[in-house]
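Next up: just one chain, as structure tokens, the form predicted alone.
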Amino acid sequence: MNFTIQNVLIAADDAYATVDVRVVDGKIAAIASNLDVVGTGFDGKNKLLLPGFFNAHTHSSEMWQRGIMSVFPLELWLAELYDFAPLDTEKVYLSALGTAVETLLSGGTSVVDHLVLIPGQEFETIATAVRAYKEAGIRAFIAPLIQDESITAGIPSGELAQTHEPYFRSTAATLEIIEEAVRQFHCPDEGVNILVAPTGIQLCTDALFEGCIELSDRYNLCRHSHLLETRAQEKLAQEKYGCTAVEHLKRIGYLSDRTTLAHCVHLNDADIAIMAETQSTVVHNPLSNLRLGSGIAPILKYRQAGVNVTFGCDGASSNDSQDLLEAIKIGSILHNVTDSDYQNWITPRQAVEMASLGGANGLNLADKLGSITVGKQADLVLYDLTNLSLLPRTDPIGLLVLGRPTNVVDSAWVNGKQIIADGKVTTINVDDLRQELFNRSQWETKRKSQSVAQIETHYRTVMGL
């Protein structure tokens, strides 16, 4: 689809300039004044037009536990997850296709969905989250989140010897799946992108890393990971490996510049220097940090290090809310509170282009997407400046980053290719989404999880409690 978009503010420079925006192809083809409208005309009139953001790091079937999940540290908090996470396709379907819209109505129009898999059907659970994703229209980033040990072996063994079941799929196994799912659905082309995603150092042997880098390697494919989220991971890295989960990752070769990784709560002044050097990108994810008292990410130093920083939302029944303007708020102003110099606070544009840039940077896509450049595909939002959340009319990346912004998305594209159009996903009906997600469900307050009680009285002795 060819259109203009006519008298649209973008950021420039400090400022703000009014320009038109002419798309060709899926490709922005000419950002000046009084351009000749070229195909579908649009009105930028008191709009904002901005790069897509990324929501660099989610687990969309978490959507299913959203609300109900106990107040827990997340090794207790996992326990209970999977204990009532019977998933069926269609159950990752709907929550995939919730994931999108959430996604893009806060300025997403890219997500990275370190996909849970249903055990023996792994490889639909792969296919179902693809097709929800195509139908959505949202450029999809798709991570299977894999593992190879049970789920004991990611808390600390402390003084006590610990045994753990043998995990279910051997590592063999797992990585066939993975390649199977590259051959058949990575198609950066039509905007899915598969990756590989061991869970983390906590569930995963070297012999999965290894296999993941070699798979990277030989498809030309980005990695993701969970890494350092929590107090008790830093203490098995520890056990496992004699030194920091990062060194560790270096030395398997698993850090590079197409390697993102979530959380990134509890590293020291050294792993950072490696993060840097590396060239690995931090996902920072605030409100699942907080809501399961991770702690916070040292975000601040990440960025006077170099290290590309950018936002996600986690899972929703860790957040509970895939509200990327909310990620990015809370992400920003967070931090305000860790260093007194506020020199080194992070400004609504500096938000924005985590948001955007870093978020590419991190898959290898800065040259393609994350800022709207002549030559870029077409991966825009269009924001309403007329919106009640929006004023009265001051700094527009200020009200969107530091407001409360409700239903200010007027329009997105991907690609070129328009998916909201006057507040509204066009691609799906989101009605009957909504019908599904309340029909498959039903109000729930407390429930008992068998596996917590199996290992709260361990994990609080391991971490002094």
Contents of the next structure:
2 protein chains.
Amino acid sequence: MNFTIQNVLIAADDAYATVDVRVVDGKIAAIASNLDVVGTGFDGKNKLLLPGFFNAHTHSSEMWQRGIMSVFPLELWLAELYDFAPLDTEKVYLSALGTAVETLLSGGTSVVDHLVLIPGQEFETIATAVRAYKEAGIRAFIAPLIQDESITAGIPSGELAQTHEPYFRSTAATLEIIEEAVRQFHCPDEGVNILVAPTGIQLCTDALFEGCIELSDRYNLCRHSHLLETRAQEKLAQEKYGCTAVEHLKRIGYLSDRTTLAHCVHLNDADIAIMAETQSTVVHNPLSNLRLGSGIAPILKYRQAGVNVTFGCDGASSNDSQDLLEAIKIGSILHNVTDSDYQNWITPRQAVEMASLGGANGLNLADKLGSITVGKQADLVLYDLTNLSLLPRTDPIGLLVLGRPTNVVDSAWVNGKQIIADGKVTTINVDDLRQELFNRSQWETKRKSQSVAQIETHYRTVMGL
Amino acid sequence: MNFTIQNVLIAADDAYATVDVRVVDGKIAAIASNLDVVGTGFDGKNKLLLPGFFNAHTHSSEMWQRGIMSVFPLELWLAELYDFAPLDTEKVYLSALGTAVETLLSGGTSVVDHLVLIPGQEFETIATAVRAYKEAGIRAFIAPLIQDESITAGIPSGELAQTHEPYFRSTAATLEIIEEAVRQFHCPDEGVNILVAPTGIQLCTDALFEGCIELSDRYNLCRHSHLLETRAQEKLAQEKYGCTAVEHLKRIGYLSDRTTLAHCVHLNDADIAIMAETQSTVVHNPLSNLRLGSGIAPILKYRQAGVNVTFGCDGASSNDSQDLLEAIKIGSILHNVTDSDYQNWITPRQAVEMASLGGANGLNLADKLGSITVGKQADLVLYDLTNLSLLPRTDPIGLLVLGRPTNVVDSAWVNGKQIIADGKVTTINVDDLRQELFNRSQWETKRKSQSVAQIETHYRTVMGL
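Form predicted alone already given; the form predicted together with another copy of the chain follows:
Entire complex below, previous chain first.
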């Protein structure tokens, strides 16, 4: 799969250069003017080439409930979500494909799927997601979502004594599932990675975190988790540990330069210093944080402290899309209201770097991915700059990040393999996918969640509502 | 142009109904099951019909600078904008068409264009916008942007004595231009409306506001203005009037039930009460307010106080798009972080009502537009619910508002005339428009604004940066 893109715009310092880019054996082999065409030639005229972005946090099966979840904060939203979660692997397969397609068509070439496991079919769920992502051709980081406490334990007790049902599966059994998945599927060279990914301090014991650390060290796995998404979790950490969640995770050794943490909304300055010191990565999910009313993550502070930040869409039930360009736009401009000094605001070029190199950094792959550099893997996206949504011609990266680009991805390659050509995904049949998603769903309006009914009064009391 | 849409989903109470909708002579004539087809028949199966939305505040010619403006707060951004504003009517024509197309393709059937006038060609600018909107077929509310003070007067003086160049055109001459435009073009029955639209208290004398009130009363015109977009304007109002801008506008009589005010970010509780009492309308431009770091408008407070709220894209240089669905989504979910009680959050159905009936209300047309009601004008949009971005099937309005719908407008009608069919604008040639926008522009990176260089030091001082 060798190819050469001719006369394409790439970012160069504070401007653009028109160059040829040659890819040989899945790697960027040369970037220069007037290269001889090796392999297939692509016309890059009026097109922009960028490194593929990372959709660095999502939950693919939430696609089945997008558009219908109540306007709730996380804790109630989660109760409703789980009451209606899909329980068959065919649905898992289709929503993983859908997540891949929407990510690819918005500039992403990698996805971190914090994958919700079907109880009793945990291993099959992981195997299904692996199959879907391999078929789609997107680079996959599958982070099976695990916990060992029941959902009600995720809400602070407040003044009240609370008891919770024990979780239905033992910590040891959970860790065994992950280890088996690693043995069978973890194959970075083939674009499939397994991550350890306890859901977060709100639903996990230290034993689970420690088991994950042990697996991560033994198999060289990246680590993922949610972190301090809501005010309720901030309270809960104090109840549980008598310190912040960040302090606790540092103490038990979960934070590292291959740890990505989704949300990070409610961190104080000392926490931010710990994030920097441990070289942990923040995955910013701006749309989800707004939709669930979680708050505005202090992204400008992270950047000033030297914390690596990248973007995620989060699951499609709290977004309710998988469009990375939308997440990048809102995740950039949202923070302008948090700091009156515009010299600290995120520029479009910085946003692109956060979405590409920032993601690669968090997944410990900055030497292989995240920029258009000779020697790196060819995870590349070619944007058509003649689309109405990117006209008139001004600054291509500014238009892409700050506008609302529609149908602008002309081509995409993962590891040098073409996944999108002429604006269409080439690896799977998207019309068939649409038909399947249509057939397996129906128009619905409001549903009644039993779990929400059970916990809402307690939630309102403890949160002072 | 009579037609009947068969078997289409419409919103009905808290659910959906499948109905036929008959349009005769530009008006909705019947809504029921199993109507006889009158005129052209349209298949509404797997489609959702909604009233057309209002893009209730924009500046069309800003399209020429989208994607390239520096990340600046309003006052500096405006200085840069004006240094590079397009100065020929052909560009005005093309950007008005572009604004119409993007609005239509995102569910809008009406646009309020706070139109920047080319100095010395003011009347021609207005005539050009009228021509473009008539050709596109969108319902147009042209609000020529006028001022009678120079741009430096828009920044608070602080402790410093400041003098400003007099504005190049007299207040009387400006009002004459507006009156002539009203005489020639104001024709609501043909879908063209002229509004009085001083840019805002920051650049207008009371004489200009009072002249506009007089024209508004004499010709029955709606009134438009920017209001308290930035912290700087809040300071400036105190310097200028010794009271808030809202108190001052009430005192001089500008606020009314046909006054729409863009932004309204920095209002206090007493101001909000005045907005409710005068039945003024807030036009919320969430993307622009984030992009320029203006702040988060207190939209939930407006709703609780009974103030009518609708949405705008604002000009494409501060957004940088004209996609109403994006503005509606962000303008809904953004406010969840301002109030921890989710019972106050905006639901997708409420957002749709704000974008349709809210716009009609603000323009004093709620008896004629803004809902699917027998007797109202047929400004209607038909959405294709089989698009991947709206699948799997869940709650159609939830998907449309909270997702990122792409290519979902199947058909649109304004006053019963079809403007979009099969997803394509039928009134103008969009490929030709693209080509013209392409030909008249070039890839640019950073530019150097002389005006910004002149005012930045003062701005930073007075704003305490």
